[in-house]
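Taking the form predicted on its own, here's one chain by itself in structure tokens.
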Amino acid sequence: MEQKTQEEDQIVTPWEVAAEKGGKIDYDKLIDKFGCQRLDQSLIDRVARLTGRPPHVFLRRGVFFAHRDFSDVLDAYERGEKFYLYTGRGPSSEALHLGHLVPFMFTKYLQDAFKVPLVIQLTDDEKCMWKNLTVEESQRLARENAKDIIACGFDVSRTFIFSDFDYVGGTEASTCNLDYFSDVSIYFQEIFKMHTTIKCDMDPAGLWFCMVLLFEISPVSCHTCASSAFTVEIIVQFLLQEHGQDCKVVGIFGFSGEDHIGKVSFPPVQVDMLLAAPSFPSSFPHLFSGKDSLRCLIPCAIDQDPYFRMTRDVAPRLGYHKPALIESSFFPALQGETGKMSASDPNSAIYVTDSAKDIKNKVNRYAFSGGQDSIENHRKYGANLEVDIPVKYLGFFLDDDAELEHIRTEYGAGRMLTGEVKKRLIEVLTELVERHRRARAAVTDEMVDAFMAVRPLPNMFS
């Protein structure tokens, strides 16, 4: 995570994103931070060689922009050596908005590409302990969105879909009693619900203490292939006291002693699920027994980073590779690229549940325009493409190379109204919400159940 600093006031963290003075995220700044690199023209005609396929949109466009070893995967994967994709979702809303679709847009595209197999994680419980959900309601979000995430097409002989409440300790469902992992699922749900009760304010023994019994007791650390040694390595990571009383995960993500103790432990539990589930083959023996030096590449928004930063520090030490990531910028709001979209203010996104009357009313009403205060100014000076909401929507969800940039050199020009680009996007966004709208109504409970199913993928890298 990235503090508000004197030099620097913009605030990237997996949990808030938002602009230096109201202005837009400086993302050449994340890139020197994190310490990432930047997605050059030569990886990305790489890809378009190795897969045979022209580059997704997202990729041509610099929507994906930044990664991490992604280049070491590329090699492997010349060398014929497969991997596998990971990718989640925190299901926080009962539907997504199109920020929430861009990554699951991009992972089907690598998935089909590359051919694949991809395991999704729902965090139900980081949405249980930030948003105050209770556990049930969480674990009724991770279903609802999983639907979501189906109808944009993955392959179920070659995709895993999978909530924490529900699967951690399931790494063993294959060998082991199923009613064991179900009562350790159970009783996993049980220790967030007392977390969530507890102020971090105590006194850095205390805080160790409840550390060390969340990890010790923990199905995740119990459970995985990477227990009790990785288990000493997350707390000496997360616990080193700084003046004997700053505990390091609080400086890191920005905790208060007002924050409860399930939000302090979650980042180190958090990298334990990353680490001995999504990021390492072992951890899905169902899946890849016997792959135990299988890559994965995790295509997610740069504010992820901190988390996978950790993780990748720790991973070699465990004997593993690092898991690669593929990172997008942020989605931006209707009203302006100040930060990301925000789910707690409807009017500043487009839903996939929306209407067609409610997207021509979001994108004429809200979405910010870089066109001038009159027709005749903007006849004169033209729009200023560098702010204007609409051509940047446009950029994320119309395919015509052509089009674009047709659009973008007229509206720039000022031959092009704001009114006819707007008209436009309507189209445009329409189109692509009614068509996940019957995707998703396709989408069965049966159909949620197989993709969830703790089953083996025989065809996956076919």
The other form holds:
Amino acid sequence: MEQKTQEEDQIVTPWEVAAEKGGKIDYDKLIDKFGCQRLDQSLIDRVARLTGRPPHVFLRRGVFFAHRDFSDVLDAYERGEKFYLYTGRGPSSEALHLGHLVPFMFTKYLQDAFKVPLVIQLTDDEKCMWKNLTVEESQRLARENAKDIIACGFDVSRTFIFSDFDYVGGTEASTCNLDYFSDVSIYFQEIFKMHTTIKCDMDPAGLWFCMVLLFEISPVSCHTCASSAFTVEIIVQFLLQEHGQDCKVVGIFGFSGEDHIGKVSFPPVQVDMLLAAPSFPSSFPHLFSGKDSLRCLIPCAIDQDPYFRMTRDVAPRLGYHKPALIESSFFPALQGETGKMSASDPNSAIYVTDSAKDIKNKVNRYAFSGGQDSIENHRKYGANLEVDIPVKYLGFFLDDDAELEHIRTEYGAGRMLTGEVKKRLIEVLTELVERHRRARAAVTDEMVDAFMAVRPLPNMFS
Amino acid sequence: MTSKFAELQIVFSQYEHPVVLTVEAQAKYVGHVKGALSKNLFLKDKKQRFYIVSALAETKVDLKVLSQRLGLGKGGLRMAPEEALAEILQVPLGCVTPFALVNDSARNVSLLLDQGFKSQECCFFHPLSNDMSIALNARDLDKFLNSIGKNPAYIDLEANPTVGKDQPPDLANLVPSDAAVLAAPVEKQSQGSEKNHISVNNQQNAVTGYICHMHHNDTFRPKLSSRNLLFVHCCDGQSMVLMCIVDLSLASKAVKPSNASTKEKSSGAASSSISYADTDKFVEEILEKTKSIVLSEIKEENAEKYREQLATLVSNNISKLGVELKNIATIFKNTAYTEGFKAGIHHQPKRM
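With the form predicted on its own in hand, show me what the form predicted together with its partner chain looks like.
Entire complex below, previous chain first.
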């Protein structure tokens, strides 16, 4: 029965990640299904060669294991053509856990190793919509998250952090001939507020869609209706193609009165739009003006891959390079490799606000162990490294390859006990969290302002 | 205080005069009287430890030499700031005196007395105010000091012995064992025995790193693992210049004046905010850490073995050090940029 096999398949979508019954995520299958590529050893060696430093621990351990067009980016880099990095976060809660830090840690490495600029998007609007937060609360969360992100060690002279509420349609839209909206970002916020208080037939998803388009096309030198219609048309066509008749096109407001843009009711599509704009250098005229051929590299978790497919499809039609992706596997929850960490269960993850005592407690009590149930059995059979969480976590955070190898060998053979492995993990995690906390304490509100200021970055490639 | 003198049967003479701030001014009023005038310096070192140096007016006191003899390196001693005078010694400006040690706030101040006092019949000191001078014999001064639990230390202040690898600083034992406690709340580092580390910081200062000049017999207590150490040979061959990166677990010493030690968890003062803009503290902390680490590794080894050990430590720890150093440097850079940014947005453009 077809239905049944479908249910038994692993599920990997941006909202849900579940392995096949009783198993773990099969990444090879995932790569096949999505159509991206493995990051093989030759690419890793190439990165090491090009950057003149050892590859990041996440590359060495296969945490970042898949990509799209990364080799093209490296080819261009070798020719002297730089690229920029784009990553982001939906600031849904104040508490960040280690799983959240993984992409940022890797992005920092990429920034330092390749000496390229980075834009970080805080999708406060998306979270605002889906989590029923007020606009102000959403913006506040975004700033709090920004502090944790900055604490990962990004270089302010080549990093631009922006929140959708603040940046979208702000300076940029006002530079083009749209007297319609004198202060677009405030207008945008007002729309959201309106939606919750007044019943109107302006679907915020559709509005957001329009805003993003506005944002996307406005910096481009030709502000004519024709070009805007052209862009809209492409996107609408794509949507119709993807979603068939379910995508209704109902007018809201138009660019110079003649175009009607779709009332788009699909969350996935709406988010696609959210992420499309920053993948194109023209979205940041204060940074990349005149550099339409600048490539974009996006480090993300592999479940984000579907989000970027539309963008990659649309890019060539708009005259841009497809954004390249470099994708990571999931950071396992403390209780085991059954899925992602969840911000709603505090014992499924180590948070950056955890004290040394908390970390010790969580690891000792909740970290799923692959060791045997008794010491005799353990000495006899050794530990099951496939499911053991402490060893997996060490794989992420213990930099010393030799030491990790030693632990894996000894633990796998049963000569080392779970307690010892956990003890080492606690040390490593405590050090990491402490370092983060201190760095975080050094981030002031002014520093957040500086990172988020729309300003040129003259040394972003040096 | 005079009642105390009577109690101890101390013989003294007392002279009142208008307030004087200098030895020269004092000389105008009591110079005719038999008795040697004293000059008194209130000093502090980089680790917030305080010293009173009390000498005959004509004795030459070289702070650089003294600093080395105390084991503080060259230039480790400075004049203490005015606020410290009020807070610790509780005397007005121009009134530094050994008698200030009677105050509890001065309990950790070290007193260095000129041995020249011993050969004088009597010497002049201010009591706790500078509108009076008291002349007494050195023996009686000792009596007084002993009565308040102080051990008088008389030294040849003009001596300039070589201090180096094989000649330990001769005055090292006069360095106070506890840093002075200032009025603002202090974040004591939870891992104990941090007495020799920077522990007091009124303003939000960066404490991230420093270069130190290491002496063989330093009295500092070791703290860190050897992972955070880098050694570089210095030009003078006698001692090594060491760079060490602060293990950030010890970096957070500064406390916001309004915020006391309350909600800290056992892992230390991590929630206090640190400004990484201060390069002095940056450098000092590195030196501090380096010293501790070196000593923790050296211990009783002899000179030769010591060099080899250091060489191994260098190669083993250099990469870890590099990572931490870069993290700190990034924070530093971001802070500096932010300050510039803030200044930029507030700057008033020139009127044309």
